[in-house]
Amino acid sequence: MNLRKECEGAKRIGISGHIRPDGDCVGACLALSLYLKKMMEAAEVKVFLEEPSSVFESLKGFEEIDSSFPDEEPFDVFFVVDTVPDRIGEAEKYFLQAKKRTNIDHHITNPGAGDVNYVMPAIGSASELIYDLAEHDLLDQDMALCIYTGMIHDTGVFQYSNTNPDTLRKAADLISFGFDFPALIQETFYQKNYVQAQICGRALMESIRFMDGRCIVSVIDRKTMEFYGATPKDFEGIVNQLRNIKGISCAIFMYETDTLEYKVSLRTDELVDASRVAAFFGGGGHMRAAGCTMKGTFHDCVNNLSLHIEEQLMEKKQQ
């Protein structure tokens, strides 16, 4: 994909990412926005996202993110980044009305839903895709900071299996722009406030191992969320902590979003394809990290997930 060609003649450009935006979604959308504004100085570029976590407020353009989703005239080009269009919430109306619709993503479950698609499942993050698409003489420190933020969040600071030598070479180039990357990693990835630490401790303490100890699940219901004053933004990283427990092939973290409705996050090792499990329930993601929304009681959801997880574990055992 050639961004300059795809945006040629555009006067109004819109950008959005998935609901409950994480570090990669925020970083990629802001990096793309900064890049397009620099490449096309006369164009109006807007970013629409559900309100992101304040840990990303140091990224340039963060304060310009529109989370109110007002009525807009059709955009000449509209980018959906790090997801499929039906997961961008209220911003989907802009995508549907746009004169040209463009989809940039790295999730293996995305078939490509735009007029123009750049879906690269082998790449570790959407932010890395923005790096690949950018003309490098236009990159600057602000863009580098956004891209690096997205990369560290979707690669677990370069510890997940979606990290490869090219990823690290790109990261080395990005930090050469001179931003304080150790502080960025600490403040946006590792650091937790007191409520986040409490809710994570509660989730770990009440977790349940099953399937001969190979799987673990924890759930936070709305009553518990209200007790701690927690929101979904406070749950970042809990499923990874569950996955870090020795002997776990599949970690499941769930939180209640409505009556008999749960948001489910999966983290797995090489024995379980998380995207395959999530896709069965209408979700998606990567082989080692995926998610979906499920309806039913907590036990119903776990039992239904277990059928597909156990099937894969049995397949591996027979190989």
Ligand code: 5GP
The other form holds:
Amino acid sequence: MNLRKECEGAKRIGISGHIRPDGDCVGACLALSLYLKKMMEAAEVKVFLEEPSSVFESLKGFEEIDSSFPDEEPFDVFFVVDTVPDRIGEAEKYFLQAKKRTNIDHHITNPGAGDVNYVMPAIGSASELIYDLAEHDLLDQDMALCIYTGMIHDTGVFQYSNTNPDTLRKAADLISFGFDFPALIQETFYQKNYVQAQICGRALMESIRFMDGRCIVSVIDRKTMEFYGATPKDFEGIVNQLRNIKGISCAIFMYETDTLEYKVSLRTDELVDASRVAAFFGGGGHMRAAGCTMKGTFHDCVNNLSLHIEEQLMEKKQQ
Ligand code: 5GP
Ligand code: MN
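Counterpart to the form predicted on its own, namely the form predicted together with the named molecule:
After this comes the whole thing, all chains and molecules, with the earlier chain placed first.
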């Protein structure tokens, strides 16, 4: 994909990413909007996202993110970033009406749903894709900060297996723009407020291991969310804490979204392909990190997930 060619002549450009936007989604959308504004000075560029966590407020353009999804004239080009277009919530109307629909993603479960698609499952973050698509001369410190933020969030600060030598070469280039990356990593990735730390502690304390200790699950119900005054943004990172426990091949974190409905997050080791499990239930993601929404009681959901996880663990055992 050539951004200059795809946007040629466009006067109005829109950008959106997935519901409940994470660091990669926010970083990639803001980096792309800063870039397009610089490349096409006369064009109007707008970003639409559900309200992101305030930890990202220092990123340039954060204040201009539109979370109210007003009616708009059709955009000349509309970019869906870091997901499939049916996971962008209210912004889907812009995608459907756009004169040119564009999809930039790195999820293996995305078949590419735009007129123009750039889907690269081998790349660790959507933000890294923006780096790849950008003309290097146009990059600046503000964009570098957004891209770097997305990279650290989707690679677990360059820990996960989606990090490769190229990722680190790009990261090296980005920090050469000179920003306070230790503070950025601490404040956007590791730091929790007191309530978030308490909920995480509670989720770990109430977790249950099963399948001979190879799986672990924890759930937060709506009563608990109300008690702490917590929202889904406060649960970021809990599933990784579960996955960090010795012997665990598959960690499941769930929270209640509605009566008999749960949002499910999966984190796995090399023995389980999380994207395959999530895709079976209508979700998606990556090999080691994926998610879906499931209906039923907590026990139904866990039983249904278990069947698929166990099947994969058995397959591996036979090999
Ligand atoms: P998380 O567990 O952090 O919400 O998501 C892990 C990964 O799976 C992310 O890359 C996210 O975009 C993807 N993912 C999570 N939930 C869903 C879902 O319901 N549908 C799809 N297609 N992807 C999901
Ligand atoms: Mn991503």
